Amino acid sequence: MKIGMIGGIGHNGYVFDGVRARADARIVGVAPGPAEESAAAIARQAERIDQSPKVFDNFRRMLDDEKPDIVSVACHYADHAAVAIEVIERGHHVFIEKPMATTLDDLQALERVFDNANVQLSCMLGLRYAPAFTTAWRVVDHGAIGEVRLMTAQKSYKLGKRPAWTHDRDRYGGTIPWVGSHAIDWLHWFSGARFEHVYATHSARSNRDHGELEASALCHFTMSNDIFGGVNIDYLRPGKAMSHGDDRIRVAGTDGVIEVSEGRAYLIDDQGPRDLELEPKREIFAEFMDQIEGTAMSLISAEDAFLTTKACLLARQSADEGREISF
């Protein structure tokens, strides 16, 4: 399985972990995205796992020369859709960073191209693969808390010093689509419900001189069957916190409540409260390779990826316009 990599931003670690897990996977080429960036850092990371990719200064040349089976796309967020469209049109499977698009027009264009192509797509919504989240989802899916009624999710990051391009909303795309995408994805994943309405707010105040980057956001989703989902998002995690991120969800159902926090999955039902034994860790990119070969199914389908991206962009629109948005 030949892998090409475009861009050195975001969660390329998923690709390296997946390649390590499969002896037949090779990273054959790396290249920057359209915006100015260097592929040298990606090449160095690949070399650390005994890969020797060719380094290109143009991703189109890499695609033409190396003809990879799968291409990861993780560049400036506003470029994701355009790059992925070119990858798909050349007939390569695509593993794309979130958000897959930063405008609804770009998302629709990407979906049209994908629907007319004979390739597979998955998105780097890798927290579905964190053992605590996978375990909690499996328990909910098996009916342990009855009918899901209410979900509250959190994504909190340290801000640190972000690169200059993230200070520009047109290039960054917004904190709701970038930071909030995982949590918004969980709402659909845990409930199986459709998004119907969203009301959101966000603010760039207290962002420590990061331009237009929003430091805090809050989203309220109304979903089918009167299921409600709330998502709080921030870059306010203190620098001395134990971890970079604080990812949580609480799912309340008619027969119990399940919570994920600090790598634990915790169930409260008629048998009393208890920690759940976590499922073994699965590798998101290795499983996508298996899906392409027909031996497994990824936890993140193309349909999920498009649905979550649309939900993020409509939540951002709601926050920009100060009104409820219908799906």
Second form
Protein chains: 2
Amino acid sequence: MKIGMIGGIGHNGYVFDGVRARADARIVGVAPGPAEESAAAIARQAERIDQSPKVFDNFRRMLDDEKPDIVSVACHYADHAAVAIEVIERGHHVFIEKPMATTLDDLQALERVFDNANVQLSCMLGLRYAPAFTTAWRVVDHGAIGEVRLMTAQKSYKLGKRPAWTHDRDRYGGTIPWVGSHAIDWLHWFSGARFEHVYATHSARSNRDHGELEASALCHFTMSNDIFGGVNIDYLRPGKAMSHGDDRIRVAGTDGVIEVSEGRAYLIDDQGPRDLELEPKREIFAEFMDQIEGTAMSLISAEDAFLTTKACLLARQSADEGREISF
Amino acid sequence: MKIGMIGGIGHNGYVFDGVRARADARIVGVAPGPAEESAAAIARQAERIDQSPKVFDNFRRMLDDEKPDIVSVACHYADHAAVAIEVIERGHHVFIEKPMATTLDDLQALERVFDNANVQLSCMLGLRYAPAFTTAWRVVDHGAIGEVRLMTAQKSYKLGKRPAWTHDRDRYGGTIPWVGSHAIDWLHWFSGARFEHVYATHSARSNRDHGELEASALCHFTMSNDIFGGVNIDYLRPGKAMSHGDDRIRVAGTDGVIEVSEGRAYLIDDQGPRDLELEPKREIFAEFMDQIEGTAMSLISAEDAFLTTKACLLARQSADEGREISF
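The structure above corresponds to the form predicted on its own; please give the structure of the form predicted together with a further copy of the same chain next.
Whole complex next, starting from this chain.
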């Protein structure tokens, strides 16, 4: 399995972890995204796991020369869609950092190209693979809490000092798509319900000189069957907090309530409250490789990836325009 | 201090606890609310704390005969405003169960009568007096988390089997005003910000044969200075959960995050994460008596009580009408 990597931003660690998990996977080439200067940093990271990719300064040349089976795309967020389109059009499977697109036009263009191609696509919505989330989801999927009625999810990050391009909405895409995408993804993943409406707000106030980057956001999704989903997003997590991110979901159903917080999954049902034993960690990129080989299914289908991205962009539009948006 | 009690619904325990805390307080008369048959149950509860009120079958007669200094009103929720208006017009101070009114017209009528009277009014928003909330609020008020940016609050109750009148919106008033009022109250209490807009949804699905009673709701408040507040409300807490209610708030500010959950107050700031030592429990009704005597200030001003009630009713209207409402 030959892997090419485009871009040094985001969660390339998923790719490295997947490659380490499979003896037959090889990173054959790395190249910078369109707005990046070099792929030297990606190459250095690859060398740390005993890979020796060829380093290119242009991703098209990397694709043409190395003909990778799968290509990861993790560059400036606004470039994801255009790069992924070129990757797909050249016939490579693609593993794209979220958000896969930062405008609805880009998303539609990507979906059109994907629909007409014969490749597979997945997205770095890696928190589906965090054991507490995978465990909680499976328990809900097996009916432990009955019918899902109300969900609240949280993404809270430390702000730190982020690169200048993230201060610019046109390149960054917004905090709802970047930080919020995981939580928005959980809503339809856990409930199996359709998104119907979204109402959202966001604000760049108190963002410690990060330009247009929104430091706080709140989204309210109405889903099929009167299922409601709230998502609160912020960059307000104090530097002294134990971990970078404070990821949570609470799912209240007709027969129980399940929560994920601090890496734990906690259930209350008619047997009382208890912590759940967590499923073993699975590797997102390794499973995508398995899916391509037809031996497993990734937890994140292309359909999921497109739907989550659309939900993020409609939530951002709601927040920008100050009104409810229907799906 | 002579106390009269009208109605046997709701949090009369606040009144009994306050009376026990003050040697000079005496419950002189009890009467049913307009839709209740008798006050015998209230009288029995009063006797348990060594009070021997006279039992009336009509609250007007109780007011005229006993001339109480303060009157508590806790009857069918839709009757609160009309009863409180009569109490105020007769010149008694009044301590009203929330929601103080179940329609905006009733609320305006109550506020008009109160503004023209020379009595004091407070409301049974008793969770301000739960030590974890009082403690967290004071820490925020003292600036420990900097400027408040994003709040999420939760009210989750066990449903059990509720009386038939709560199945009827016209008498019950709705789950957002009844269950949600505490959480909605916290938003302006903790932030000191003005409510500007609200978008809410609610649903009576899966309410286990409770008629129109909504079992789930989600509210999204936009406040002054781009402060956002989410409130999730449900009757989905499993019967086997440790406590009846699962009350929470998380307040994220520019310099820290504070949370109340399971009776604990937890702060993360630049000194790291820690549980806060809780303030001693104070008695809501005893403090209202102190306020009337001029020796203390209740945590719940009349202004707070009117504002919280209005916010609840506008949130319910938003949910009923499926649109954002401006304050």
